[in-house]
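A single chain comes next, written as structure tokens; it is the form predicted on its own.
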Amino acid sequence: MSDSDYSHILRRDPRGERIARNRLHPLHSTVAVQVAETLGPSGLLRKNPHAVGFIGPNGIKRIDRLKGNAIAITGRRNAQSSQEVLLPLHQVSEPDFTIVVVPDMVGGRLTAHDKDILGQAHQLARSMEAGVAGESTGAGAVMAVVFGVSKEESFDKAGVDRLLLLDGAEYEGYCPEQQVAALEQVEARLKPEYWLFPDSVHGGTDLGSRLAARLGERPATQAWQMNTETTICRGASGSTDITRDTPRLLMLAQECANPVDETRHEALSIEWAPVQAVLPELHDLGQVAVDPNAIPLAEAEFILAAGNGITNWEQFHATAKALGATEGASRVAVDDGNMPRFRQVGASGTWVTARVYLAVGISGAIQHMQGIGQCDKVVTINTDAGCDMVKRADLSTIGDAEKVLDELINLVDTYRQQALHNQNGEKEGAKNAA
């Protein structure tokens, strides 16, 4: 009997089935069949939010579980996932009301807390647009007021309809009096329906309290659930909830709402008349130099973490010093005696919330991945393109750690020498002009 006689028999592929069940397998994306919509047992059409190209309520939401590393892992590009998804544009030509958000902008960029608050602002705007008993109050715009130099490039994707950037010299450093004066001018000109601040140690709580005192408002603090009528705030160190009427000025806790991720917004810049300079009661003399390793891991914003892939520990310490990063380590590096126990990152060590987490030679055990779950940006250097840390990272460098760190130190030294040269040139130019 020839082989053609068995051609009608459907044969299973056990290996392919195992790969399809394991989403961490490097070949998972090549064998997994993603079904966008299925018919449930009750006859309702169910959507799969894990499928690439999942269509949300307001547009297309692309979910890439490999975070752009599909080429490094599988060696080829998926035509569908490689296409840039253009989110629908939300425009408000002439807003009938305005909701103002004053983000912390730590390091000149929106934090995860800031993006949550922008999401809450749009929830309030939609509630007001729906109105009471279905009577619409018109279209509203969410305006962000940003002080100082901004490095953020994604105001549109974060949900900003209008952007007021006040980056003059008077707003550099710690200047709450000047900032409050600018916010009072916004209040006088726009009469916002709501003022939203992050309830944080980065300045949002202080600035919101100062503005509330100037406006005579009784603000809601640690607010985490709200609508246009009632607000629920955390009290007694988060052990109880306090329900009250929603005031005009709110200071919101983290994860108060989902960030905007299904629409783009205009982020139109607003021309603003200069604010009269205010004589500060406190003078900012700049930041105090602090040893990065004196900062606890749980509070560090930039962490350079070492794993089993580090062999040149003197180079690792030199890199951390050059970058101004706090040192961390995986459990393997600690157990081998290369790093102290208090430097361990992970579920069995310290849970970190750094803005940038640079992992060198760390494969990504599940306990370690749990410990870095709240980090904003994860960068990794590894020789294994298929390890879990590469899949988790926002940016990956595949190569020998010692060579990459050596080049990184050279780039840092070159950048600082160029900055010093430019600074000396500016001083010499000012001196000649005088």
Partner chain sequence: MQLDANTSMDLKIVSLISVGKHPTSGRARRAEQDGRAVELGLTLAEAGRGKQNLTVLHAGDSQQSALRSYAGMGLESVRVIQLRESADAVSPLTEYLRKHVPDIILTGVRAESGESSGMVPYLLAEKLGWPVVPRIANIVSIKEGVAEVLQALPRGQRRALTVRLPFIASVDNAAAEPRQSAFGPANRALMEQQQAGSETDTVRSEWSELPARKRPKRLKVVKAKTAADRFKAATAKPQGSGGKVLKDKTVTEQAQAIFDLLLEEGVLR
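Next, report the structure of the form predicted in complex with its partner chain; the form predicted on its own has already been given.
The following holds one chain only.
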């Protein structure tokens, strides 16, 4: 057994306690806690406030009123409380039925919406296992069908029992026809009990609608509450509630259920024979460059925000242009007239939802922090390592903004040139081959 198995057990040292209790013991001075009051060289009584008290077994500071004669329990509870708890593993060896979830996987990761839907899938599975009118249906597995490259690492904690990862070249870009063909195959082989899609603009609605039309199922859309019998969905652009029997295919609204948080799951990869490539009628030409400053600040994906620490404004605008970022600002930058009012981020400005927020020379006042509460990754450049923005940020660089931005522009420029060079090279290569 390893040492760590016992690390959480409180250990007492009876000998040490005995010595500490006996003021006449020769070793007493080494064991006893340092006394907080001493006579200074000038004869004045000095109090050392740091020496008052000791750290108790729960990691909380306790004031010692026994003049250093208390029993010192040297537990290591602290180490234990920071340890991650291992959640119990939920296993389904031979599933009797499957519930299929097709997550959005924005940027290759499960979104909060996806996790809610996986939670809903488990609720359904549990209530089916409990049985409808006395007859149980056996154990069920929740299967996630993921298209394209996945960066997600915690499928197990999100509640995926079975994982079908389709990441071939034919699933790159926008390819709903190919995806529907794959889902049709899943339908043919597994006959899932339910199909759950996120009702979202990230592609869940599109895919769900396509599959519903193909299978001839009448789906429930914008469903926000469901069980095995009835479903409530929003109708008439959100102004009515339609209560209906639960269909087999549902597109669920955000926060329809709580995500899984008490169990771990297997996330077993499934072997799948390759799906026949369909001849697509839609051809993806890729994303079009849009003017980042034309995107409303509230929905911009990547924001470069300026604060009081910016002195060279021309350089700031050049950086935003080079990075292709939407510009934002703190209130001070706006009040000083360096940025327009509609660029202000924060409590009295715009609440932003950017995936990446790069804050330059912003101290992180609470009014500003409120505005960036929903941002995924915060990066900051600041001269002050102790400011609140650095505490919130995922990556902070401590240094002068002007110099770092200068270097950043250089890096991006070389990156862009290289990409351009490679593209031209490819084109020439294609020409030569032809």
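Just so we're on the same page, rigid core means the largest C-alpha set that superposes within 1.5 Å between forms. Since we're looking at a predicted model, the values are computed, not measured. Residue numbers count along the first chain shown, from 1.
Once both forms are fitted on their core, a CA shift of 2 Å or more is seen for V334 between the two forms. Relative to the superposed rigid core, the position of the CA of S269 differs between the two forms by less than 2 Å. G168 shows a C-alpha shift below 2 Å between the two forms [criterion: core-superposed Cα displacement of 2 Å].
Shown is the Cα shift of I295 between the two forms after rigid core superposition, which amounts to 2.6 Å.
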